[in-house]
Each structure stands twice: as C-alpha cells, then as structure tokens.
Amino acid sequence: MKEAILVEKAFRALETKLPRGWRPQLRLERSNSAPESRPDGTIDITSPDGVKARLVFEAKTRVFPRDVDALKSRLERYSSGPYLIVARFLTPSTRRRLQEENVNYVDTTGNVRLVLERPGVYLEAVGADTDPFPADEPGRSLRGPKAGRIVRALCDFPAPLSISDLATKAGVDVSYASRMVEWLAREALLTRAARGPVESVRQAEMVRRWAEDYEVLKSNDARSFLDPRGLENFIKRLRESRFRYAITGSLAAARIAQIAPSRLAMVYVEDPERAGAALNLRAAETGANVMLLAPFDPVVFERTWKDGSTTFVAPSQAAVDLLTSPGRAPAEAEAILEWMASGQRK
C-alpha cells in the first residue's frame, strides 16, 4: 500500500470516529528537504468552538512494539507534540506500547486513540485485533503447542538463555526457536544480543501476549463436573489419586496471592473422563465446581510445584489460564504476574 493511500485511508478512519462538529484537516509534507528532516505530515483537529490542535505524524506500513521508542524520538525532533502514528494495522501489543509512551495512533482498520489537552478530547475506538493484511513470514502468533512451550520456557527459566538452550528446554528445533525469538524481540517482549542469547524477558507482557492467542477453555479439552461434597473433599481425593494432575486457575492463584475464596477447581489431567470417575464426580452442565482439562500440551505438567502434597502448575501457566477465564480470574492473573515480576520462584 503506497504511503499516500495508507494515510488517506487512516485519515478517513479517524474522521468517522470523531464526534459531530469536530473537523480534521490533513496536510501531507511535500518539502524538497531530506525525508529524515521532516515528518510525513500534520493533521489539524478543530473543536466545535474553533480551538485547534496540530498533530505531527509518521506513517508506516508496519509498526512493531520495539519501533515505538525510535518513532517517538523522531517525532520529538519535529515538534513538542502532540504526536500521531499512522499505520496500515497496529497489533494490540503495539497499541499498548504507543499508549505507554502517550503517542496517539490510527490505523486503516479503525483502531484509534486520540488524547488531547486543548481542545480537550479523549477518543478510543477499536478496529481489527488480527492483521487483515498478514505478511508471509513465520512466527507471527503464539497459537499452538510449540509456541506455548517457547513462552513457558522464557518465563520459567532465568535469562540469559542461548537459542540452543531455549530450544532444548522448550522441546522444539533450533530454527523454530530462532524465528520465534526474532519475532518476540520485534514485539518488544524480550531483548537479545546480536546473534547472541536472550538477555531479558518482559514476563508479564509475554504472558498477556500469549493470552491473545490462547484460551483455557478452548485451547484445552475442558469437561465440567460436580463434587457434591465440595472442593475440600475434591482436593483431598485428588491428593490421594494415582494419576498425574496439576491444579491451575483460582486454586493455584490462592497459594500465591489470594484475592477471594475459590469456587471452581480447574485441574489438568490426562484423561478427564477416567479422572472424573476415579474421583466420584458427576458430569454437570450447570452448577459445576470442578473443571477437568485435557491439556493442549504436556508442558502443563512441567515445572509444577507442591504445597504439601498438592501439585500446582507453574505460575506462568496459571497466569495465562486465569487471564482467559471469566469473572474475577483476570485480576487473580495480574496478582500472579506481579508476584513473578518480584523475582520470586516456585
């Protein structure tokens, strides 16, 4: 998509989102000066009472989270703000980085954030969350078992991690690990030395990004059951069981940073039907207090930890499961992510 066409499409997306009476005016930079000495253009936003703000913008076909700092620095050379990034499509992670840096944005799918002090306006609109113009390149999502194993390894093992060591720990081939690390670096989820090891990982952002492509009740085979004698009885019988299991969800969060009493037990087992029978559970479409999950990958049983004789999934697994669960679960996930950021380990 040529830059002028991209800008025009994005401008129209912004124009349709503004409240009635607000007028945008686009001006493309056509100076003969070198491109690096000028912005791509400006957009004037005029309020119904005639107050005007001028935004300088940079237009890019693609913007990765790691590009945001450089783009902001470039915009700061042109003016003191406010700033705007114009793109064909902005991923949720890129939009979060722009918001963190207080940079406005608009893409051609209708993702818009415009925050101005004068004239005062706060506008957020959501367009596409997945790229309608995907590039033909590997490693553009965290969907699937191999990607999940990469995330788990990056969150569970301390950096630095060489690519070969990461591949071994994740149980994937080196070429796949290398492609994923390259993409995750562009997403600003990790830092890597040139041709060297992974030096640091933004664990909380990594898990949040994983949650965009993973959903606990869909990525795993989930079966709902009822233990009529309650969760305490269920946990007691689970401890005495002879099959492999790992507790996730709110019961796992409660051992790290409890927010409220747990009402639902979520447990990974290899065969939910056989485990349910062994635990004397009743299949239940409604009123369930136990959810047994056949896992998307055996990695859920790796790096588990024990509280007494009870086995729990790794904190990184519990966090992503809670982020994609209903109710108060995402708040419990955030508590785990804060705990992980503190440097503690199970």
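Every value quoted in this text rests on a predicted model; they were computed, and no experiment measured them. Positions refer to the first chain, counted from 1. Definition used throughout: the rigid core is the maximal C-alpha set that superposes within 1.5 Å between two forms. What changes on going to the form predicted in complex with the partner chain:
Once the rigid core is overlaid between these two forms, L55 counts among the residues whose Cα shifts by 2 Å or more. Core-superposed comparison between these two forms: the C-alpha position of P24 differs by no less than 2 Å. For A87, a C-alpha deviation of 2 angstroms or more is recorded between these two forms after rigid-core alignment.
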Contents of the next structure:
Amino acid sequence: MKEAILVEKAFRALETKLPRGWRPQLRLERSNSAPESRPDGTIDITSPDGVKARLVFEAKTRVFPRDVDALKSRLERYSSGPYLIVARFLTPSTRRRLQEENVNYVDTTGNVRLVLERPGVYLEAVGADTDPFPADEPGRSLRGPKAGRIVRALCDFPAPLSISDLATKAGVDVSYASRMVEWLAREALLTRAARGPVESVRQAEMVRRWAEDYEVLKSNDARSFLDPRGLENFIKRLRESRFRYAITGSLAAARIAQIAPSRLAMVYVEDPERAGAALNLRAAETGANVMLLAPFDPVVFERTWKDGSTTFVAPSQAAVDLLTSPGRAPAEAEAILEWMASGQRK
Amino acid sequence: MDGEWTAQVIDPVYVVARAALLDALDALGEQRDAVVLVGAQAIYLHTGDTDIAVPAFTTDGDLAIEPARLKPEPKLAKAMERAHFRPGIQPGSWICERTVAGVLTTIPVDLMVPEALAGVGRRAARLGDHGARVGRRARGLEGALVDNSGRRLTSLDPDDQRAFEIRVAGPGALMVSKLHKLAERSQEAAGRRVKDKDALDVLRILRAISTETLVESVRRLQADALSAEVTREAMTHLAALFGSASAAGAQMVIRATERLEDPAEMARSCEVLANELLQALKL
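Switching forms now, from the form predicted alone to the form predicted in complex with the partner chain, please provide the structure.
Every component of the complex follows; first up is the chain already shown.
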C-alpha cells in the first residue's frame, strides 16, 4: 500500500468515528528535498462550535512498540503537539505503547484514539485486533509449547543470553529462537545487541504478552476435584506422593509475595486422572478445591523450587497462570510480576 | 511449612473454658477416674484445627460419668462448688463466671450420665448418694465409656502448668454422641435450639480422622452391648443428616461456615466422607 493511499484510508476511518458536526481536514506535506525536516502531514479537527486543533502526523505501514519512542521524538521536532500516528494496522501492544506516550493514533482498520484538550474530545474506537495484512513475519504470537518455552527461558535465565544458548535452554532450534528474539525485540519486550545476544528482558511485560496467547485452563488439560478432607490434607498427601508435581496459582504466589492463599489448589501433574485417584480425590463439577493440570509442556516442571518438601513452579509460570485465572488471581499475579521486576530471586 | 497452613490462634474464650474444666477436674479429685471427657473439647483434642476457616472454639466442658466407678467421696456437688461452680437450671449443668478479655462470661461444665446407666427419670440421672440433680441423662453418650483412651489434658495458657491424666472419648464415640444431639435437636420446635456448630464438629471428625480409624472405633461400639443400640441409631442419623449435600446436617455446616468457606465444597465434603464411612462399615 502506498503511503498516500494508506493515509487516505486511515483518514476516512477517522472521519467515520468522529461525532456528528466534527470536521477533519487532511493536508499532506511532501518535501522530496528534505524528507526529515517536515512531518508527513497535518490533520485539522474542527468542533461544531468552530474550535480547531492541528495534529501533526507521521504515517507508517507498520509500527512496532519499540518504534514509538523514535516516532514521538521526531514529531516533537515539528511541533509541540498534539500528535498523531497513522498506520495501516496497529497491534494491541503498539496501541498500548502509544497510549502510554499520550500519542493519538488511527489505523486503516478503524483503531482510533483521539484525545484533545481544545476542542475537548475523547474518542476511542476499536478496529481489528489481528493484522488483516500479515506479512511473512515469523512469530507474532506466543501460542504453543515452543513459544512458551522461549518465554520461560527468557524470564528464568539471567541475561545476557546468546541465541544459541537460548535455543538450547528452551529446547528449540536456533533459527526459531532467532526469529522469536527478532520479533520480541520489535515488540520492545527485550533488547539485543546487533546480531548478538539478548541483553535485557522486560520480564513482567513479557509474561503479560504471553498471557494474551495463553490461558491456564485451556492451554493445559484442567480437571476439577474435591479433597473432602481439605487443602491441608491434600498438600500433605501431595508431598508424600511419588509422582512428579508442581504447585502453581495462589498457593505458589503466597510463597513469593504477601498474599492470603486462596482455597483452590492448582497443581501440574503428568496424569490428572491417576494422580486424582492416588490422592483419593473426587471428580467435582461444583465445590472443587483442587485443580489438576496436565501441562501444555513439561517446562512447567523445570526451574521449580522447593519450600520444605513442597515443590512450586517457577515464578514466571505462576504469574502467567494467575494472570489467566478467574477471580482475584490476576491481582495476585501483579504481586509476582512486581517481585520479578524488582529483580529479587528466591 | 506445616505451621503456616493454619494460623494457630486460639480463641481466648476457649482458653478460659479449658481452665474452668481443669478447675472442675482438680476439685473432683479421685472421682476423675469415673469421668470421660466428651463434647467439643474432646473433639478438638482429636482433630486439631482441621483446616476450616472457622476456628475450633467452645465455652463448654462436657464430662460423661461412669456410675459404677464413682466413689462415695468426694461428693460431686461439693467438689463442683469447691471449684466455684453453681448448679444451672438443668440438672447436671454447672456454671461459673469468668472474665474473658475484660468481659464476664458464663462457662458451663456439664456432668452427664449415659441414658442406659442413668436409672429412671426424665432429665436428671440417679446417682445414689451423690444426689438426683448432680448429673443429667444423655442418650448417645454410652459409647464414651466403651471407646476411650487416657490422655494428659493440659491448659491452653502457657502460664498455667496444670495437667490431668483423664480418659478422653474416642472419635467414633464422640461422633455418635454429636449425631444423637443433632437428631434430637432437629426434632425440636422449628429446630430453634439446633446449633449449626455441632454439625461442623461432625465434619471436623470426618475430615481429620482417617476412615480406617473411625471404622475401628465404631466397630468397637457396635460390639459392646452398652453402646450397640445408640451406635446403630447414630449411623442412621449420619446417613440422614450428612449423606447428601442437601441434607440437614450438611446445610447446617454451610451456615456454620458462611462466607468463610465455599458452601458447595463443604456440603460435598460431608456427603463424600459420610458415605465413605457408611460404605466401609457396610451399612
């Protein structure tokens, strides 16, 4: 799509989302002699009572979260705002970054955010959430076991981490690891040296992004049970069991941050049916106090840690499981993410 | 990590209730050989806190009396008065007032006689020279004299060093007597006196005591002529009150744990554990 056509389409998307009586006016600025000295154009927005605001904009086919800083500082050279980014399609993560930076945006699928003080307007509209014009890019999703293992490795092992090291640790081939890192860097979830190792990982953001493509009760095979003798009895029997297990959810969170443990145990085991029978649990549709999960990948049993003789999943796993659990669990996840961000380690 | 799973906070009323019970046992002197500890305090000795968000707590001290072991002296009434108890309205009920956290609180100690050994009468038990109002008849307590074991009963207050060797009813006998109490009370007018807490005490026993241990205890009661009949009745009550999640006892447990536990989890636990026991007993 040529840039002028892109801007035209995005402008029309904006036009249809504006309230009745508001008029936008587009002006493209093309300067072939010094393309860096001027913005791509301006859009004037006029309210029904005649108050006008001029937005300077930059138009891009695609914008990645890591591009946002540079785009904003370029716009700042042209005017003191307000600013607008025009794109063919903006992913949810890019839109979040733009919003954080207080930059308005519009894309050709109808994703719009327009917040102006004078004339006063607050407009947010949702278009497509997935790119209707997918390029042949790798990644773009953290769905599936391989992506999960990459995220876990990036969160669990300290940077710097070479691509081949990451591939080994995550149990994936080097070319896959390389493509994922490339994409995650564009998503501003990690930084890497040019053609070099991963230098830093924004762990909390990484786990939040993973949670968009992962859901603890769907990505894993979850079964509900009742231990009629209660959780304390359940944990005791689990400790005495001979099969592999790892506790996640609230019970794990409560060991990391100051959280009152919930009264639902979530535990990874290889075979929920057999484990349930061995632990004398009853299958339960209602009144369950135990959830046994057959894992999406054996990685849930890696980098576990022990408290006494009880085994818990790694904080990164506990966090993504809580983020995608019902009830007050997502709030508990935030406590773990904060703990991860603060760089503490058990 | 064990201690962290349950906050071991003991209710101050419970601490004072235990102290009052120790006062009574102290004054009873040689008659201690004739009593068996029953009721909630005996249950909590077996079960601990049972991982239920309602703390174990009671004001009552309940003692079952075995008439055949009573000695002529000391007289029961004299002993209770020496420990600063006075007779309550009902026969066998002895009460005292103690200050708990600045509040004057009535603490009862009940002396009860299993109905099969209580002689004729409606409420009071005939205890020969000890008098007719010292003890109360109670149906369902028979098992306490059959299934019990010696234990050292200590204070819950670290500054109180007293301790007495005393017989404590076994878990089966305690469950049988609670089930009788629940069944009797649920038949009273509009169930007004029904205490939901008694139903929760039954669940505490079912949760904390393994089914094998309970089966052993109940079998002992079934095998003894003194307790066979009340035990058979109690097992019928167990099926009727706890055998399904919608049964009266299970619903009482829900009320007793309201807003502290998941009601469906509580009710289903009653159903599962009661049926597990009844099946193991082949009833």
